[in-house]
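Only one chain is shown below, in C-alpha cells, and it's the form predicted on its own.
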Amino acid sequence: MILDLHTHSIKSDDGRAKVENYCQWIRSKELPIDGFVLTEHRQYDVESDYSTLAEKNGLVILKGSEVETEYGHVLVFGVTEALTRAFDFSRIDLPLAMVIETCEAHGAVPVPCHPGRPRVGMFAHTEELGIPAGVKTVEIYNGGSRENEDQIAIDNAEKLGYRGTGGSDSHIVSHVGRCATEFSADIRDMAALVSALQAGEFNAVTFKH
C-alpha cells in the first residue's frame, strides 16, 4: 500500500485544499496512492470524520498532526486524546526531546519532517544544538522540497541510521501524492500505520518530476 503521510487541508491555517477535493483529484488523475494522512499544523483535528468520504472514494484517510519544536517541524502519527493533553500542540517552541519521549509513552510515532529545509528542518539545527536523541525516522522525500533539501535529508538519515518516509506536504489539491510511503502491510487504520512505522516495514517513494 502507498500512503501520502503528509497533507494539509483547509483545517490548517495555510491549507487551501478540501479533503473531498483531494479524493476527487486522486481518482481523476489515477494517482498511484491508496490514501493519505492529514497532518494539520499545531493541532489534532478531533471532530472531523472522513470515514464516509474514504469509503465512497475507496481511499484510506487518516489523521495525524504536525507540531513545531526547536529542531523544526515533526509529524505525529497515532495521536490519542491523552496525548493531546500531555503537551500543547499549538506551541511553536516544543522541546523535541519531550515530544519524542511523550509520543512514545503514548504509543505514537514522531517523525521530523522536511529535515533538510532551512529553519523548519531538523538538520538546520543539529550543528548548533547537536544530534537529538531518540529520533528513529525522518521524512526523506517531501513534495515541497527545493533544490537539495531532500538530498540533505537522505544523506543525513543514511549517516545517522534513520529510516525514511515520504509525504507530499500538500497544501493545495494538485500537490497531493508527489511523495509517499510504501508499506508491505495492509494499512486501513492508524493502529496499523503506527505498527508498520514502529516495525520499520516501509520505504519512501517519490513521484515528483
Second form
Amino acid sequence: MILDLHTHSIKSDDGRAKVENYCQWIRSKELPIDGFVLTEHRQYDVESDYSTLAEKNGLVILKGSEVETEYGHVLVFGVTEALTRAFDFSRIDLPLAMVIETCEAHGAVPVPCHPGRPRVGMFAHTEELGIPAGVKTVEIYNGGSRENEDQIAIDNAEKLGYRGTGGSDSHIVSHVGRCATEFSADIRDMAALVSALQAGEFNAVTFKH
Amino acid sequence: MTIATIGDVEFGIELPTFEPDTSLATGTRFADLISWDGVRFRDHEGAKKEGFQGAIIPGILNQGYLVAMIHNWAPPAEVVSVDTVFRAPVIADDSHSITGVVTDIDEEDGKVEIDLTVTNDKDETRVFGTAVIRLPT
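Provide the structure of the form predicted in complex with its partner chain, given the form predicted on its own shown above.
Next comes the full complex, this chain leading.
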C-alpha cells in the first residue's frame, strides 16, 4: 500500500489544491498511490471531514500536520485534540526536543521533513545545534527537493540510523504522488499509519523520474 | 490545438510547454523597462555577492510568461488570476520550461483552473502556482 505522506491543500497559506481535485487527479492519471495525508502548515485541520470523498474515490485520506522548529519543519502523524492543546502548532520556533517528547507522550509520530533543505531542513542545523535526540524517522524523498537535498537526507539518515519516508510536499494538484511511502500493512486510518511508522514497516519511494 | 470555448477543455489536459527567454540580456532589458534597479537582475557576479546563485529574472516577467503561455493555448481566455509561489529564483541564462495542466473546470461559471510549474533543466521546480481563466461557453 502506497501513501503520499506529505501534501497541502488550500487550508495551508501557500497551498493551492482542493482535496477533491487531488482525488480526481490521482484517479484520472492512474497514479500508483492509494491515498495521501494532508499535512497543513502550522495547524491541525480539525473540522474537515474527507471520509465521503475518500470513499467515493476509493482512496485513503488522512490528516496530520507540519509544524516548525528551530531544526526546521516536522511532520506530525497521529495528532489528537489533546496534542493540539499541548503546544501551539502555529508557532514557528517550537523546540524540536519538546515536539518529539510531546508527540511521543500523545502517541503521535514526528518526522522531520525535507531535512536536506537549507534553512527549513534539519540537517541544515545539526552542525550548529548538534544532532537532536529522539529522531527516529526523517523524510528522505520530497517532491519539491532541489539540487542534492534528497541525497543529503539519504546520506545523513543512513549515517544516523534513521528510517526514511517519502512525500510529494504537493501544494498544487498536479504535484501529488511524486514521492510516497510504501507500507506492508493495509492502512485505512491514522491509528494504522502510526502503528506502521512506529514499527518501521515502510520504505520511501519516488516517482519523480 | 488551440482552445476556443470551455467545451474544448478536459480535466488533466496539458498546455503546450512554453520555453521562456530567461537570458540575462532579456532580464536586464525588462528591469530597465520597469525601472527596477539592482545588481541582482544585471550581473551574475554581483548577484552572487547578494547570496543568489546568479543573476535572477524579475518575478513579474516570469508571471508575464505564464500569461503568454495561457494565451498561446487559449487565445480568447480572460485571465482572472495568476497566483504564484516562488520557491527559488529563476536564474538568468539557465534554461527553463513552463508546464501547465488543467486541474479544475467549472462549466457553469465558464472558469478553468490551471496548475503552472516553472522548472529548470535539472527538473527542479523554481515556481509553481495556479491560474484561473474564463472561457466562452
